[in-house]
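Next up: a single chain in structure tokens, the form predicted alone.
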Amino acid sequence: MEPDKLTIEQAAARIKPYLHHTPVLSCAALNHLFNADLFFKCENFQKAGAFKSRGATNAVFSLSEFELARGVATHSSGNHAAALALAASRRGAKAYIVMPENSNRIKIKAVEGYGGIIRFCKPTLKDREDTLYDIIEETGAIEIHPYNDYRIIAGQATAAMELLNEIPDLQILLSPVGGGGLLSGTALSARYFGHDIKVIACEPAGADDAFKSFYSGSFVASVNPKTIADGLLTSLGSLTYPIIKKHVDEIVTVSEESIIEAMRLTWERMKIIIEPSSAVPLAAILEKKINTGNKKTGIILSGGNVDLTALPF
């Protein structure tokens, strides 16, 4: 069943000792160019840069010593993949972690940084699937799915559940969409802690997979997918697309120009680091595909790993 809001709170308490409660900032200037009371969780300043943390924390925490003793393993082109080698290193366990051998090498390096043993593999799902069944198989690890897991989803609820503790009129809740483990968790905070709140999912349109799978009423999969948002290449799964189909009220889609654009507004504007996956929200603003005029709305900044060497502006 879907995390109820006892659960979403048990994953907070869980999570607390081991995360920052990461801060809601605002900012006169972007308030004032798109005529709105935006209000950003930032959750690019959380363990490992990116609210992964959050689900990867609880679904660790969430084991017993007895299921931890082999590790946990898990396929991820990134910040779930540092997020779950941090949390396993906090418990002591092994986490094995198959990577697409394209994959962000900042991202990769914070894996090894917290101790993730990589493998590498072909960028693509099967390469990416058969390579982490073989690690299963050898080692007797669990599988920790970088969202398709009732527990990820619990966890990354809880960034809309402060923000909401903290912002409690929001009218409108802005999420990025990729797997949609995030998404999901904020539709259900939304729903259990909010008022009246419109969630809009926002997804690059060279990777609309999810905008697909939501208006035709039936899974639609991330084929080929090409876009700067690296963290929002994949395809919905069979636990979160049921919830974003029945708590998230729109989703609508963005230009890669767009996105590069809203990422240097907001390292302009409010001086700090995100990746492009956290400015897709912001880029629909942009693109006013999102009426958010004299609306308090809030959104989530997913994360802010960038390669410094590599950036799109």
The other form holds:
Protein chains: 2
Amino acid sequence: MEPDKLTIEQAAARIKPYLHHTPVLSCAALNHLFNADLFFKCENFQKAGAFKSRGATNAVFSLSEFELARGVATHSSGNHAAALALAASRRGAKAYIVMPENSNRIKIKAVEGYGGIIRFCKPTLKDREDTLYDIIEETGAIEIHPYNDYRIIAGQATAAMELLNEIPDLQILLSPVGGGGLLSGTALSARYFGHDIKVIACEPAGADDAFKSFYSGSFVASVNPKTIADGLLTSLGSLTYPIIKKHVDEIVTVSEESIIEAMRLTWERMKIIIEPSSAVPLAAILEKKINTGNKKTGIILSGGNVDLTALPF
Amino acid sequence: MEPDKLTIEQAAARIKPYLHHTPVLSCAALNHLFNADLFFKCENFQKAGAFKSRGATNAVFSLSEFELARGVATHSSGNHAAALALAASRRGAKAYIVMPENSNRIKIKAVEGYGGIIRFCKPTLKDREDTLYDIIEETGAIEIHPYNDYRIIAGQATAAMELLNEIPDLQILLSPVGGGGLLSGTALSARYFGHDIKVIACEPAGADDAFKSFYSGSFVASVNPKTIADGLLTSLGSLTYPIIKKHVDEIVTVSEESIIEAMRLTWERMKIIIEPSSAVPLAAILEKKINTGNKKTGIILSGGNVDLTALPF
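Since we've got the form predicted alone here, give me the form predicted together with another copy of the chain too.
Now the full complex is given, and it begins with the chain already shown.
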């Protein structure tokens, strides 16, 4: 059953000792430029550089010593991998991470830095899953899925919960969408902790499976997605999709050019590093896909892990 | 006479309505990497992207309506230009800015954005000064020097004052040094608001005039400086040099490679944008020129204005 209010509050209490209560920033220059009133929840400053630490930490710290004894495992090319490795290390547990052999070198370094045990695979979903099942069979490790897991969803929901505790009168809340862990958590928190908020998901046009799933009413998989927003390539999950259908008001898509421009604007004006996936909501404002008017608008900046030697500027 | 404690407190009160009280950040990853306890005062988040707004705002808001009627003027290729233009615009006054014709396009855009009236000149100190004096003669504008002015020094001092109010038991305080406005203000605030703090200035080896002036005991000009830290090219001033001699404990120099590495580390680990000049103190820690031991160490991050299309990574 989808996480209720108490479950999210319990997740927040569980992860609190290990994670940052990230700041909410606003920027006069961007507000002026877009004639808006924007509040950015800075998960780029979160441990391991992304909101993924919330879900991974909640999942790992929900396990008993007995369950954890054989470690945890996942397949991920990105921030969930680092977040899970870090969370496991905080409990002295092993984290087995299946990564495609073409993964970003920065992300590989991060997983290694947190003590994750990497096994490389071919960059297909089938090979990722096969390799993961091999590991689980060999080791008895417990799988922690990047998003299709209620403990993960409840953890990711704590970002929007914190934002709403700080700015209770938000009227619009924007989140990027990939697998839907952050989005479904954000939508649940908007219902539990907000007052009549519109939740709008923002997705790259080159990876618009959530958009299609949402408006067609039946699940559409992500096939050959192409976007610089490398955190948003995956399909929705069997647990995230129903929550999104039920609690999200709208999904809009944006171009690659807008994502890059929104990312550049954030770096230049706010002086903070965000990764392309984080720039997708601001890109939607830039494209006038969302009319924020004079409504207080929250944006979840999902992460800040970028390869500085491969920037799109 | 060098600004006293009350003068700096008055400057803080004067500029408060117009500027940010910037955050003090710490970073577990950097503390771990350097086995240190670092507190970063984030002037990269300041209005116009640098601490320069403090001095410029203090100077402009110290003037009477009568004095301000003919505008203010300065020559600057960098952050002081934008800061002065912004401060003047807040009082509806004109700001005449002399900029070398080879100035960074981002800095030119910033000055224009704040309504500054730019006059370009050849990139020599003589031509900058000649052009400035022409403007002053034509317009009657009041010169606001980038650093050799007690109102500017008192304004810059408010950054360290805020840092010390927040972390009162700092034992070491690091600042970059160019013309010495930030450094002399920082050293004064360390004396007035700190308790037995060591003030250490950090300078690029390729622009080590302050280092030479400090240790030879007599003023050495900056001749053909070469460094990526483009905020630190100028010589000390007749007002800043005596304060530095009296109140600074040490000056250390660092290589270009270390500056770039420290900048990269700050971007990657702290997820914030700083300009090369801001990275000079961390570069000194990286080079082990400063032994912070387990002492609480403050670092003034001077600014965050960089051309994202011309990064050194």
